[in-house]
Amino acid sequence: MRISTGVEELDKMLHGGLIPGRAYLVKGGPGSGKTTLTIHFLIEGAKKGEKVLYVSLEEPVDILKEDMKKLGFNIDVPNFVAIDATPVKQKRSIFEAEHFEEFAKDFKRLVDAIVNRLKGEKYTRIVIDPITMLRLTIRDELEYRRMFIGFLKEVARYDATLVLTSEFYNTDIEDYLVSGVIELREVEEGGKTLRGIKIVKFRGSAFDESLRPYKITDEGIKVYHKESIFRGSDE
């Protein structure tokens, strides 16, 4: 069984979608569409009646809501739970489906909070955006690795599909430990900057290994899974 990313053409590149209950990493630079792709993923679940969880470590949830509305995404629905963990929050308040917490400086607190939520409610899809913020809080490589592995094992116990985003381009610990890595790249071609999406890792399945063009449109991300990003390609 597969679950949709919410982007049909990306699902085709994945030969049917993501394998549920595993962890995946979406990498790319600022403005590459990482957050938009994860919202596609969560909205797809919410439309099917699943309860989904979004943890923001960088952009306040109220701004995210406004940005997503412009793309036609309404995340103001009961089964879409958003945790605002941005470090700019000065106080903690809880109301309705939004929970404002200050986790960005403490990976363990965030892990504990998410695990406690999973114990109390069934979430099928979880996004942490971006994991980069937490990665910077733990200087010791072995300590971070230990905590990250522990976190993945805990989430796996509850059969939730986890998607993390990262702004690191170099290969890091997360790349080795997750089941799949999707990169959103910018490529120079003929004096123009083109956007390309590439699946660089997908355990347990064959997948399209080509770099395919994509655009960020008024309706979110559009992937052109049959096209090549480079002119003159034989594909």
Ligand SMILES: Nc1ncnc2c1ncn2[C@@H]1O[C@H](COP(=O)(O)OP(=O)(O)OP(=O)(O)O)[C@@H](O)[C@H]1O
The other form holds:
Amino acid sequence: MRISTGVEELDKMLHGGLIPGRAYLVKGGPGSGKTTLTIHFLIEGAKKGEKVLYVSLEEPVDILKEDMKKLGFNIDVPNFVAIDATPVKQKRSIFEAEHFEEFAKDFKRLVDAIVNRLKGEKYTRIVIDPITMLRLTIRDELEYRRMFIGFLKEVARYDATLVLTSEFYNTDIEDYLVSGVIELREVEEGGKTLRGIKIVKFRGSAFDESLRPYKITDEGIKVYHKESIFRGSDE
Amino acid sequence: MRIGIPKLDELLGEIELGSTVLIETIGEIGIEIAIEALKRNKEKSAVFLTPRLKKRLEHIFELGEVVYLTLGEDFAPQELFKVTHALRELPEDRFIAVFLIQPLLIFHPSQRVYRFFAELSDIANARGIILMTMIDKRLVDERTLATFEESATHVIDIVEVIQGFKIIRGLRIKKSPKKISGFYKLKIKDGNVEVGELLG
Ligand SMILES: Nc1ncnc2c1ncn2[C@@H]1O[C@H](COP(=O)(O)OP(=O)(O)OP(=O)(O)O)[C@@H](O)[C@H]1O
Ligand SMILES: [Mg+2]
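Could the form predicted together with the ligand be given as well, to go with the form predicted on its own?
After this comes the whole thing, all chains and molecules, with the earlier chain placed first.
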């Protein structure tokens, strides 16, 4: 059984989609489409009547709603739960008297809050976008690793498919801990940025190992899953 | 398919679906051959071209029936993947694809253009599309030209010999499933191409 990413051509690259109930990482530079891709994924579930959870750690949810509307995604529906955990100047209680804006500073509190939500209601798809801040809250790498594994294990008990986003770092701690990694890469060519999507890891499945071109369009992400970029090291 | 130039059609025979026809030339000499093929097969063709050639074609015939994609408008020179994608997704009734996008050879290293061409040729073969393209021999080295020829099923070679103030143009079939030929006189006048007698 597979779960759609919401981008049909990416599902083909994944030989049918993601394996549900596991954790995945979408990595990419600024503006590469990480958020857009995760919204594709969540909307796909929401359209099927599933309950989905989006935790925003950087982009305020009202701005996200606006941007996604331009791409034809209405995330303002009851079964799409968006939590704003972005750091804000004045403390506000956004959700059930809990200070979600604080979570960016505190991995453990965020994990607890998410798990509490999962206990109360069934969510099939969860996105945390991005995990950058979480990593910054824990100095000790071993401690971060431990927290991260604990979180994945906890979420796994609720059968939800988890998608995390991150930037590229020097070290790839999360890459080893998740079931799959999808990278959104950029190549400069004659003054133009070409974008390429590459699955670098997908446990439990064969997958397309090539870098495939994609574009961000008025309808979101379009992957050219049969084409090649004709460029650089991937030539 | 037949191009519509009597002697050339005789030399080439019927071009089977899935073939790749490569015209090796100097600059744009002989582009009339591709234009003639397009003109004759308007409603079956798609053409990938430059804005300049688009204007030129518009003067020759009604482009309305031809499916076309323009370099710099429908795809950037960097976006070769859009071209392979377009060929893959070409409507069923379009089985002739003509590529008149020489500037790509200047924009990209020739190795890359070759890989691109080989990919186009593979798609054409798999889909039963006749692919026709031109290549300026001055823009690629011999090795690259040989790799292009390797991917093509038909190669039309155009040469130009200058004798004093006189220019003699010749055309030969350099590669074909049928048979190759010697050089024939190539006459181009007012946009019309004629293949004449065998050159000695
Ligand atoms: N209609 C559109 N056509 C082309 N590009 C678009 C369109 N709408 C948005 N974009 C581009 O999509 C990108 C934003 O995508 P998204 O927010 O998903 O990226 P991100 O990787 O999450 O970025 P960040 O690092 O800021 O979180 C921007 O680069 C923007 O220019
Ligand atoms: Mg984002």
